Every structure is written in C-alpha cells, then in structure tokens.
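Starting off, we have a lone chain in the form predicted alone, written out as structure tokens.
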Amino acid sequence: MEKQRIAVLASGSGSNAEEILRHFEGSALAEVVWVGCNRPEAQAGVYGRTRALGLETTPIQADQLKDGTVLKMLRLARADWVVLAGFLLRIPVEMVRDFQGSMINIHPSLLPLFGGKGMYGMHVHRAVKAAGAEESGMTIHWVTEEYDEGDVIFQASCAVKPDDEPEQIAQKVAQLEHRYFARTIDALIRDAVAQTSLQHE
C-alpha cells in the first residue's frame, strides 16, 4: 500500500503542524509531504519549525486560494488529506468538495461554542474566560464551506479556573491540541486505508 500524502496549512506559529510531522516521521501509513502558509516567513513560525524537520513551507496568498491556484498546487503533491493546523483563511467550496471527507480542522475550543468567523487564537481564550466557562478545550472537525460548521470528530476538554488568564487557557488548550491532532489524523486515516482494502477484496 502507498503512503497516504498529507499537506499541512497553517497561518502562524506552526506548533501543531511541527507535532504533525513529527508523528509521521518514519511511519509506514502516511506522511507530510507539504505545507502551505498565507503569511511571510518574518510573521509565521511554521517555517523555521518544518526546514528543521526538512521540509520548506511553501508561501501562499489568499488571493491564490480563491482563484484555484493553491488546489491545484495541493494536487500536484498529489495530497490525499489536507489538515488545516491553525490556519485562519476560509477554505473555498472548490477545495472542500475535492478533498470532502479527507480534509479536517482543528479549533481551540469546545464547539459549537466559541466559533464562527472572527473566533480564533486568543479571541477565543478571551472569550472563553469573559464568558465564565468552566471547561473549555479543543475541537476537531470535518472542514465545510462554513467556518466551524463540520461534523465533530474528536473533542478533548480541560478545566478553566477561575483566575485562570486567556494565556493559561491557551495553554492548556495547546497542551490538548498537541496530544490528540496527529493521533487523531492518525486513526482516521487507518480507519480510510481499512475501509479501501474492504473495498477492492
């Protein structure tokens, strides 16, 4: 069986997509064989961590998005998945259709709550503590035309205290986050590759 092919989309830091290829290093599923960001190497982080693993951040722009250009790059690394690790663009109905039921989102917070447009990175660690919440973590979820929207497929939760800051809810979110993502992308790809074997016998 081929690998399965995976490409990364991320906007910042690059933390989670560093864990993502990490966990593929040397695996005989799947690996990382792109990554994609919409902001210059001076304001993302996502570049120095994934040339450190050896693989080069491809640079991408929203515009590039929207008119097909970043699709067709993603086919031509021939990607089976596409996981979007922190990347703050909305995905156009193109993308999601190509890559429908093989692309997945991960979001800092128990969704439904806590998402929608504008509702990302420390917004919600914000809102989540001006809000009062008890609980919060992470979400990960099919991705659709609408931010936040997709099925849940895997939600992991921590405790907020009560003098708990935004930046220590981010944490422990993070903590979440860096735990369960690539697991995640992990199982459901097994369960794909699973699935395709019972086809074809």
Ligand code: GRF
Second form
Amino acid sequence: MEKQRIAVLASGSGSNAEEILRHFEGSALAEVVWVGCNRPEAQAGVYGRTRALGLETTPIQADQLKDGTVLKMLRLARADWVVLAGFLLRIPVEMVRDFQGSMINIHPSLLPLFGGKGMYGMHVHRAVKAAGAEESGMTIHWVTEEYDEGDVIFQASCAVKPDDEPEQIAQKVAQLEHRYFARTIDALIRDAVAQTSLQHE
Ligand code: GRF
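Having seen the form predicted alone, the form predicted together with the ligand:
And the full complex, kicking off with our chain again.
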C-alpha cells in the first residue's frame, strides 16, 4: 500500500510539527510531505525545525489561503491528511469540505473550555490561570466549519497548581501535545486505512 500523505500547517515555533515529522520518519504507514507556514522565517521556528529534518517549510500568505492557492498546493502535494499544528488562520470552508474527515487541529485546553475566538497560545493559559482552574490539557479534534467545535478525537489533562504561572501551564500542556499528537494521528490514519481495505475486500 502507498503511504498516506500528511500536510502540516503551522504558524510559529513548530514544536508539534517537528514531533510529527520525527514520528513518521521511517514509518511504513504515512509520511509528512508538506509543511506550510503563514509567517515569514524570521518569525517562525518551524522553518528551521523542518529543514533540520530534511523538509523545507513552504511560506504561505493569508490571501493564498482565502483565494484557494493553498488548497491547490495541498492537492499538488497529494495530501491525504491535513494537520493544523498551531495554525492561527481560519481555514476557508472549501478547504474544510475538501478534507472533511481528514483535517484535524490541536488546541491547548480541554475544549469546550477556553476555546473560541481569541483563545490561542498564551491567551488560553492566562485564561486558565485567571479562572483558577485546577486542571488543563489539550484537545485534538476534527476541523469543521465552526472554529474549535468539531468532534473531539482525544483529550489529555494535567493538574494546575495554584501557584503555576501561565508559562508553567503552557509547558505542561506542550508536553502532553508532544506525547500524544503524533500518536493520535498515527492511530487515526491506521483506522482509516484498515476501513478502506475492509471495504475493498
Ligand atoms: C500549541 O500549544 C497548539 O496547541 C496551539 O499552538 C501551539 C503551537 O506550538 N494551537 P508549536 O508551534 O507546535 O510549538
């Protein structure tokens, strides 16, 4: 069977993108074939991280996302899966529809808590701290036309101590993301491939 092809979209540091690339290095199931970033290299660590692993990140513009150019890039890369790994721009409806059931996102809280508009990066962890929450975590979910509202695929939680600062919460959540994101993607792809081969039996 041909390997499943994964495209990753990131906006910043790219630590999750790196974990995903590393996970699928040498995998017989899937490979990361394309990584795109909407920020220039000077502002986004993801370029250096993927380059070190032999893959150049493609810079993209917000306009190219809106006008369908990014969708064309994904088709050209023959992506089967799209993974949003810290990607901050809204995905246009056409692209969501094209990758229905094969586009997933990671969010640094236990959705539906601390999700929605303006809830990204440190804003999330500051809100968790301000609410006095005793736990936080991460959510991997399907991407649908409504932001952060697709069905949950996987969640993992961590304790938040009263004296944890937002930076410490962020660190705990990032650890969970690095531990579980790639594994979850792997399991999803494995399931989908098994389903397809069953249908063809
Ligand atoms: C992660 O916390 C992710 O949940 C959020 O943005 C952060 C991205 O970090 N959406 P990185 O760019 O993967 O290091």
